[in-house]
Amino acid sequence: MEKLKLNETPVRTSRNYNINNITLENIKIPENIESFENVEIKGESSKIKIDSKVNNCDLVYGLLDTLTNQVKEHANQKLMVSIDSKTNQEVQIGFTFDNKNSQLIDHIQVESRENTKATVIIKYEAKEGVEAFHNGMIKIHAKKGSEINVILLNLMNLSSNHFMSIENELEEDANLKYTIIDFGGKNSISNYYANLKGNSCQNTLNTIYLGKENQVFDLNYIGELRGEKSNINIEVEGALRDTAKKHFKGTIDFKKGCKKASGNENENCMLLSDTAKSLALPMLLCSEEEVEGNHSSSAGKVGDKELFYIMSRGFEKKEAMKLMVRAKFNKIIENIKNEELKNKVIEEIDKRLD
């Protein structure tokens, strides 16, 4: 079992604040790692080829060079993801854990060329009883005038340890959207990193998290602005109860050469629980002039007249619930247009609030 000191803000604020990081006690990586073989894939096509020839990479921030190292040296699943479609395509990877299938170390790489256009959508998700652990990397290099849209959804359970780092770098024109449905995992720790370099790149980011029993997240994003007329838009929705706690750490930092450029940030907390806990740092860093940055954090309990309100047309409390967050995450739920999946993470709220 190790200790853990990971997801490091790229800017340090005070000890006080306690979130220039986090330290996870206890925690198993795994140094045999065995294979992985429940992965299923859907919508591959001459446009959107996947294959398992990955380009060695670093990454500029990352949760921990142990975690990095572990990625880069033993990946059990690799997989190339190359768009060359004019027209909007979706393929879907797919990962779950079992009993035969409990380590995943995965290196997904997405590669669009100039002018293409696809969705893509990575699901992790964990039995019940499965003492799952996951460490992953997903790096994307969005080219000129492409739009990729991304829907990542981690499923794990409760028993479950899941790792995530993101890096994604975005040319001239290229619109980069991500959907993030974060319920699973007993530490569920994600480090987002954005390199907006070309001019009137845009990228979203829109993140719905649920957190019940002992449940951590901790969730790092970082978007570097360097590209004129860019723009970085992340918009972060949350629900706590029991014990759950979470981090939020957003940063934006507008890097020399990025006039007319503009970030904003936007993170809310649900708490339904007096022991549930909400921490949040929302940073804006400047180094340019012309830009226009804005940030915002909340965090609070459900309204009494709200819910005695629900409760009034005959809902039970729970269900009463269960109906406000739904009603808080349905902005961001609607980004997914497939009809199975979206009803799939409706379905999952219900179930992680019963």
Contents of the next structure:
Amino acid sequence: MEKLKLNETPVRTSRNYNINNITLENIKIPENIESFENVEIKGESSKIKIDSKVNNCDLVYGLLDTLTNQVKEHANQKLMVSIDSKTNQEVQIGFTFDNKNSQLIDHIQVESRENTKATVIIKYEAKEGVEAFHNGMIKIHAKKGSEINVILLNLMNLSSNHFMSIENELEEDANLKYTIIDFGGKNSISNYYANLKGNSCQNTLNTIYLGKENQVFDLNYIGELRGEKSNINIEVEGALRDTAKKHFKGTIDFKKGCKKASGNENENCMLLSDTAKSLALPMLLCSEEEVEGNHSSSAGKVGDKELFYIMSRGFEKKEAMKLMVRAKFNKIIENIKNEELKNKVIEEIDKRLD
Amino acid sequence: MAKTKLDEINRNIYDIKNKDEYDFKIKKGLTPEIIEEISKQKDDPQWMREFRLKALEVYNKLELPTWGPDLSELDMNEIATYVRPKTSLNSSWEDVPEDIKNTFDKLGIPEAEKESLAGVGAQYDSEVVYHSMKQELIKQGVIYTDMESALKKYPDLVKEHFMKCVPVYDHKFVALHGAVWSGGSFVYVPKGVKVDIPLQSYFRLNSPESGQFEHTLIIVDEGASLHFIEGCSAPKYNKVNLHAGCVELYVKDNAYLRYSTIENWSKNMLNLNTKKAIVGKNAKMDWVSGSFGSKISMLYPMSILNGEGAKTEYTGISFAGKGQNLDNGFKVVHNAKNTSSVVNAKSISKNGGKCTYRSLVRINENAASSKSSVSCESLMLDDISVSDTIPVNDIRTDEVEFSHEAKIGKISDKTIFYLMSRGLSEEDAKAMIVRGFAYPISKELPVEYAVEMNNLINLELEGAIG
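Having seen the form predicted alone, could you now give me the structure of the form predicted in complex with its partner chain?
Following is the full complex, with the preceding chain placed first.
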């Protein structure tokens, strides 16, 4: 068992605030990695090809060198997704953890050609009772004018550890839309980094997280704006019940030269119990004059008035709460165009709020 | 379009250097012997001497912060921590030596005392050289004196509160302060007494390669109220000077304290000051803060809302120019039910200056029905400056209303266009926008300080429309 200190913020603040990184006790990073076979791929075509020829494991940030090196040296799933479709085609990659497939070290790389379009759905799901370990790396290179829509689902169970490092590079006029549904894991620790180097490139990141029991979420999102007129929008909606904890660290960094760039970051946390905890560090770093940066952050319980209104329509309190949470999440869930998947997410919300 | 040029603040008044004359200057460095010597020079009681030595031990154990501005240029072996000016404490300006009096005259302190203050304290290097207060307040039982006199006249009151609000192990520079503190003001406002006219202390550091470590201890007893103003400045030298003062404020139940600061240290100063208030039941603590000077500033006033219904408000502005790194902000801990905090922070960066807003809002488990609202805005006036916002929001219970918002940007072209369409020149339009940006802060300051702030901002807008 190890004590891990990981997911460091790009800029440190006082260590008394306990947010520069997260310390996890009693975590075992497996050394002898078993094979993982439960992978389902749907929608592969001549325009979206998937093979195992990944070629880039380097990360600017990442969660921790030990985890990055594990992916470099011991990945038991390597998937290179090459996009050449001009119309929005969809590809799905699903990993299901069970007793025989409980350790996944995956490296997914997505490369788009210029002016292509695609939707990539990546789903991690763990069956109840499995003590799974997941350490994943997703690297996306969105070339000039390409439009990539990524839906990432973390539906792990509450006895698993989920580590995720995500890095994106955006060229001129590229448009990357990321939707993250972050529900599972005893510990769900994720690092998202976007390098908006191309002029007029755009990155939208929408996340919903839902924590229960003693789940811990540590989200470290970093957007670096380099290209002129580049734009990033980060929207995070979450709900915490029982003794769940969430650390949200969001950084929008306007680098010198990103003239007329803009960045917005909005994080809202609904506290569904008086023992749930929300810690947030929404940072704006700015070395360029002609930019517009905004962030907002809020936390609190479900509004009494709204709850009363719904209950006056005949709903029980628990149902009314569920409706409120779903209503908050709805804007982000609507990004999922695949109906089956959308229903799956709604079902998971209901299940996790029961 | 040509760039709008903002000139550096005119510092002529603040940069007046007097000859480095003193009655006693401790040798540079930080050893137990030096601390013993300071204690001896100050004729400390035994407990204070022991306290200083203990604080030095803590200082030696603690590390420099691993975050914020780079403090590597600070070499305590090159700083004299105690400089006693060549005069003792006076209660009449006539008795203050001519050159020191002239300095304070030019800073407008005696004039302000006549016109708009109920009491004044003036510190020069390590000791307070002037202290006085209006008779009415003395009759009401208000105490306003220098810390050294307080230590001798009110030993129990001082011992009960001294560095209890800000313990020496809070951080390295508080420990340093505990070891070498000298000067500062002590205020006690008895129960129910409302001090309507402000008290003001002004801190002036003249001696080069030295530090100022004044201690301000204010107790506003139940139901009482006070407005305290603090000003600070120093002339510029080539080597680093250090300011590591400590402000401890006790705002008892139902009391009110407003603490206003205009900090205008010279550009060779490292300003590592610590300010904290403990706020009682239904009491209110307001901070108004203008930060203009210093090479490096790390200053985060803090309110601990310990009593039910306690409130605090922070209104602050930082203005960083060439070579300045101002890392300022506010901390609040909600530690009882129905507490509330409102933060309104602004910053302006220009000519390569760096402003950072760094903060903490913590709403503890026992602070149900508390509210906190934070707003920070940063204005970038050119593309060589830096502006960062690093706020931590730590919410530990559900029955709260918490919101935080921040904005970074330049002066909006649309607004300039609108004002120009109303007949203003581009320069006037920009000046108006910057003044408007700073107005919510300047309107909270006493008039003479608002004037000083406007002088400090001193927007000499040049540049042409093109």
